[in-house]
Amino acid sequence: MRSNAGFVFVLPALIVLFMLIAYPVAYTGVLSVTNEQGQFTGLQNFADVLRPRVTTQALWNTLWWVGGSIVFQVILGVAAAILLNQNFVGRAIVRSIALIPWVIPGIVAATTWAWMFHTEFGIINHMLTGVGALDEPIGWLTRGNTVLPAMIAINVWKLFPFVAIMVLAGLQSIPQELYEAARVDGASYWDEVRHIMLPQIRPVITAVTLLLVIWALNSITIIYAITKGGPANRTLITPIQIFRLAFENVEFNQAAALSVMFFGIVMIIVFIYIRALANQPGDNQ
């Protein structure tokens, strides 16, 4: 009886997980290989959803969206963490202010940035034309070569504070003896950053990067609220395409097929991350 007590206690949680995760995933898999009448069609839905050029365009946009966001989020986040780790007057206030972009709701941030990037009334064009950096206002959200970089910039602004806080926690856990020994040996500040700080926070950066990848792959709030994937699908990413197929075109089977393929890509990324984390120095000690 005692051996089954643990199972009895976790059974409600297992039932909830099954209802919220396992069943929807399994049902999505069933939808991906059937038609609207529930008849088995094999890989036909996968072929149909991969045939249009927009699917390839959405995939490339997703890669640029994820890659561009993460690179700058990590770089700016680590730099901000190193800065916030220094001793200066008002450090607590600056740390609190640095969190503001992260705590602002996504839809509020998207709406605010949409007005800031507005061609005629946006403050960004007003500032750039005011100092002479631009001869005339630019349609940041209407030009094909500027709209995706603008979305990436907003996403970087939104999430780099999260990286900064996580990395800052890692920096504060570094023993002071390492800094003192380095200074005795004549190390400069940049030597401390390169040979002490960055190696010590590498596991933190690895974990944070995984979270950023997962969030970027599943995030549609900023893009959908501002451009809805336009103009001309220049900001269309795969999650938005799945949403369009399911709830705008009412093609649930093709949306399910694309979801299954997207889920496979995410699982591959997670597997690569697990392997990379397992090979981190010191993990086998």
The other form holds:
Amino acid sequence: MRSNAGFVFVLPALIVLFMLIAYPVAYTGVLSVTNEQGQFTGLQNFADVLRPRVTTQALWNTLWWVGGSIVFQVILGVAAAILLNQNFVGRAIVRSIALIPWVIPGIVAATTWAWMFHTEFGIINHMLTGVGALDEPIGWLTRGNTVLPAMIAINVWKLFPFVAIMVLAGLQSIPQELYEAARVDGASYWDEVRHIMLPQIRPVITAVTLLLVIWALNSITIIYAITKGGPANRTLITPIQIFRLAFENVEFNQAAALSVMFFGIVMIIVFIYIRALANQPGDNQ
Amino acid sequence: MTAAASSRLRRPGLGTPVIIVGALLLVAVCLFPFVWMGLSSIKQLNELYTIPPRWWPDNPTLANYYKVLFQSRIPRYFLNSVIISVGSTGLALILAIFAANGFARFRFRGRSFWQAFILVGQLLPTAAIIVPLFITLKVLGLVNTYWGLILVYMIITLPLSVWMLTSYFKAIPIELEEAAIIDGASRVGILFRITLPLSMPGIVAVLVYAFITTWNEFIFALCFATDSTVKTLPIGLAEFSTEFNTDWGAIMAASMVMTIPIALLFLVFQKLFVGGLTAGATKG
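Having seen the form predicted alone, can you show the form predicted in complex with the partner chain?
Expanding to the full complex; the earlier chain stays at the top.
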């Protein structure tokens, strides 16, 4: 059916999203090159926001946060999916339970894990010292070199179930003939994993990884709720820096300049990824 | 060898011990924080603050729940959360039904462009648009109102809702609609009398998805709802942990109050929810 009626149906949603996305994005651009009085100042805001050392530090923290989260989310998610793809009694229940971390609010995950990581009264220190893995309790959330890994661990726990469920759907859509052909050739289970499952779910993994990158770049909740970026900016990631510049220092224009740079980097990542995704079908080696 | 013969009948797989250990480990990792949350929420202060920590409470108490439900603002925030989540879920559903109908059933100029535009919304770094959104809402007088958050939540719920519903609508045989057109039904009539009843699983999946995402949302709520008349539960919980800094029992009780509705909703509808989500992802 070819008519403009279709566009009429789509229009309300487009107007709402345009108002909430396109306009703010354009407005950020304007804010980033003007001062509080609205006068054009060129690249002054960019220079101001790039000068402090903390901006570079936040960028490095962001890279660690995103990279560390994604590697473990994908590995654990794929492992859980391969497990859940097996037939065993109680599989449905295990699958439901495994999804709960992903469904519950980020702030609940943050507070509960903060309590578990508590230096004196936390159960994690108790368990680790109990089995002899630690000699004495560690201040996970107050020590500079443990706090970011702890945050990454929470983020991995929260999101690997999402990877698992998506990869599981991919595994279940693999044609049965592929397995049968492999079995005729005498393939073992691990041959199947390596030569059938992993190659077949590669598109799903690529798509899910893109979502995970975006979510990691957006996820302020866990870090903000536990450390607000501290101690000594060790967990300050760029989104939190933007938030604090805008709402704590009330430097809207500098926050906008940082937003523009952040936005640019994210869009480049998205673009590269979508290109990779588009090139994928067909190259089955 | 007999193994060759039996492998035709039985799919090779992980050994039973590996499956058992793996499944137990998976369940333990996923559930332990909730068990600890629940246990902590019924402990008295002196049992919470002992070194080493105690696993089971000797004198279980509901005092923490009493504090959360009757001596804090959590009930009010709960109400705010319900209003905002229901409002934005409803609005997203209405907009998504029309948009998905347009995308699934019509060809028009720029269709794939607009479909991509909607998806890009899902990929947007939210932190980058907080500042201009705040200023826009302020100009419109929508900061600290229910409507402000309901509208802003369209950014996070609408794109995936449109995407999921489009794939559901496409799966409905077009012959049904053509028959209705011959019988003289209008486009909107077809949408409401044929397409919608046939895609109820998709509708439920979208509803659950939108409700859960808005119920859990933190950053927008933190920026755009600073008054206690509109604050949502996630903000309430964050505030609670600052206000009752040392009272982890009450914080864990508040976490339980916040988790239970969403966990129940998910467990009841999980089959439809997961089905809708993975269908959208693998076909999209």
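Think of the rigid core as the biggest set of C-alphas that the two forms share within 1.5 Å after superposition. Please read these numbers as outputs of a predicted model, since none were measured by experiment. Residue numbers count along the first chain shown, from 1.
Relative to the superposed core, L11 undergoes a Cα shift of 2 Å or more between these two forms.
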